[in-house]
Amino acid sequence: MSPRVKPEPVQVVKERRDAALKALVHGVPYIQFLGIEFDRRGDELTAILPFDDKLIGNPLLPAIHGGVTAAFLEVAAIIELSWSLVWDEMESGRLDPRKLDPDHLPRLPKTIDFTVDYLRTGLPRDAYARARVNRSGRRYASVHVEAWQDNRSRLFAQGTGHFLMPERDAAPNG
């Protein structure tokens, strides 16, 4: 009978995850120009967009313009599929996520479509979101986003989109 394999450390299991979500995420400038965060606990994802001056789109309501609106949920659905797959192939062992840098990165999934449903002025303030998977295969997938401010139960805009996978052999970024 051969020894057991000693596990991980939590922490160190804790700080590839964040490095592989940071990779991903730091992969897409656009992300970055619009402040988008993820915090993640476990395997889901919160997206945070921090309040900036430069997303009012309405200076006389105030109001976060409908187009940062839309690319906040469609930025969040795009990076909870991602995930989702890159979570899979690093518990699978497929993936090392400490090879993940911005010049290898997985492909993106790419929008087919996307819709938005405004449900209530986006109101000067920090803005969160979560996104569920509906359906992911191997060509093909929908995800439902959901965004909010002060109150979860409040939502603001919703969206939901559906994806042309990535090959899952294509080489990546770069």
Contents of the next structure:
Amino acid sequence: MSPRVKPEPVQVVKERRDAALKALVHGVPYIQFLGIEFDRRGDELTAILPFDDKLIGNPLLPAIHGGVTAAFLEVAAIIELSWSLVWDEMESGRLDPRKLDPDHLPRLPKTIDFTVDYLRTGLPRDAYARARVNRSGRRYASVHVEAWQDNRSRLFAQGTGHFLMPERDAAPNG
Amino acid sequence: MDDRKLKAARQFIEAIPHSRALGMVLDRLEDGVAVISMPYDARFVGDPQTGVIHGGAVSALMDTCGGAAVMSHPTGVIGTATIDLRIDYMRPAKPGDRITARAECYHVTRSVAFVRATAHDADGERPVATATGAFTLERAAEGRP
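What I would like now is the form predicted in complex with the partner chain, since the data block earlier showed the form predicted alone; can you produce it?
Up next: the whole complex, starting with the chain shown before.
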């Protein structure tokens, strides 16, 4: 047994984790274009898509564009997977989130395929999504994601994606 | 499809707020086949290190194109919504290139339409992505059970 180490101050832990998440999310222009944000509780992420007129696909209903829904789910899945990869690097101290910026992001997984089921019309309100990494191998990963609006138990869309994992070389920030 | 109908369809699709936000243009529409393209735009980038467009933007293009293909099917379709859509990403689209999707509604039942689609950048030989989807199909009122 190693000698007991004094726990880090909570503020230091929070700042480190929030900085890493911010770097992952804010470094991607398309995520900013759609206005997607992430809420973090420990390592659990919730993707949030605040409603905006430019997200409308059917002006008569009005309803969120199916392509926006697909993009939202894919973003939620890929950030969840990236976050799970960054988490261990960060908590072990191998990666310093303060050195992350759009030019020094960790290598991200690449989407191989993505399937979206449209369960209900996307209403003109904020949408939320949570993803679960069901399998994370050395080369491939499978991620499932669920999205809802007013009620957590009434999903308006769900999706499954397969991803090619980034090659594990030296951390980009040394 | 004659020019007048194509123009009306083009105005319809280009009036969809999100399609307009992505700069989509209807290039062709006839008998269950739609061709829609969108410009390269730095705001749609998914990987800032390479400048490659985000898969989600390609999904949005494929979904719009699939829906348009269903609407143009020559059996009197008055409405459609995506049931599911699967996209396979073959390779990254070349940064700077326009992306063009071609969707074909290859089979319809009374209430479901089946669609396949392909997306290209300037290289028309090697697809960037392919998609298959099922869409709901609403027809003008005719003896529904």
